[in-house]
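First, one chain by itself: the form predicted on its own, in structure tokens.
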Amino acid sequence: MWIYERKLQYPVKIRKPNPALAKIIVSQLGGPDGELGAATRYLNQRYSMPYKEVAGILTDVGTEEISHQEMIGAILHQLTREMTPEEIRKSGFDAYFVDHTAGVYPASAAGVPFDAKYVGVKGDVIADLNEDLAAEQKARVTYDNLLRLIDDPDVCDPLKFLRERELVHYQRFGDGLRIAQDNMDYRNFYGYNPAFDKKHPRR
């Protein structure tokens, strides 16, 4: 179904090792508005959603996601690459290093593993590109806070390419939800009811 060509989306080059960071940004990751979260959620949501056009953003963007989570981890393995006892220690990643040493483990910032609450599928329309909708604009506001607390420009360049990419989303997730309306009943423009659908029933 897809072909992975060898490189990152985007280029990753971090000249300085910097614990004290992949321990903030590795919430882009596994945290609950993370990359893993985002693709897990759009390539289930496709399955159920009636409008192959619709059905298609969601594979489109479900995969870039994919591309985005390998971005994340790169940033992550780059500023934590031949970390000290000490610089560890003094960072604040030993917590981290203690449990998963610099390996690359989906986690929020707080520490809270990765977990699947974080992936909304509710297999309605209506319900999952409005989860969409929230889910790119809150992945965004992540990366603006990243962005406040970091001034590495080799960290801050891939991660503004991110959050740009996170506002191409939710536009396309507009222009599905626009598409599923123009296809459904009047009646399901703010609840879904397949029984009013009849000219696209449910796959």
Second form
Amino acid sequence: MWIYERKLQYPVKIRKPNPALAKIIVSQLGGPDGELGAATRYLNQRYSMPYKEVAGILTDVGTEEISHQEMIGAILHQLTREMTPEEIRKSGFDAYFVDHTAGVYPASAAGVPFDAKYVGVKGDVIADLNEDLAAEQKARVTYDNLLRLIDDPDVCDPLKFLRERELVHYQRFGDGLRIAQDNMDYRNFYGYNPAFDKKHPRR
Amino acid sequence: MNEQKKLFKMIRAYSFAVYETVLYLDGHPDDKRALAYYARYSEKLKDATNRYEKRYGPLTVYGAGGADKWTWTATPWPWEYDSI
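Based on the form predicted on its own presented above, generate the structure block for the form predicted together with the partner chain.
Next comes the full complex, and the chain you just saw is listed first.
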């Protein structure tokens, strides 16, 4: 089970609401490389992961991703507080507002609702870990793009923290891939189906 | 910065150090330096968390309670602008 810790992993304190920024940052909650997809991907990949160290990485990175959903949620919530109808119209937040008011709804920057297609679970050690390595880099690029478009330091600060976490998670999934390959049959040069067809004796 | 904010900031720093080491130890379970680092900082985290919960309220629901008012929902939630 999980229990809630009553703190954000990194503080979010946005003095100046700005719904135009919420409109693009929402992608890191419900977009193709967002935190909702990340948490769901890693936590669901655990069951077919035969190596207990790597299942640990999936559990603990997946858990951290839940806290990143919360940080993005806090950013969206604080950017959209105390809006006037005029601000909503002028900022381009109106399309989102009509359907969700100032609620936090997982969708992409283009307004496409979250889709489970973003969650890669192949049930294969090599396929899943490579998916995860790519996912971390794609999320890092999305944060880079947001940071190219945003200049409020109150918003950039937590986004920079989240960007850095993508880099660390990429390193940790690299550890996972090394462990998986170290445990595979030495004749299995091509890393085929280690999670299903083969027994996986530990070295 | 008031005492509560200072202590909360320390808890955030300690828990970051601990969690970062957790992710590393998952993939390097025999690294003695990392094990010692984990032990040192999880002790600091436990100590700071105990001090905070005694004075300012629960950080997890297992630290909640209250004689006549439920403490878990008594203060702003972390995502709110006016939270600690």
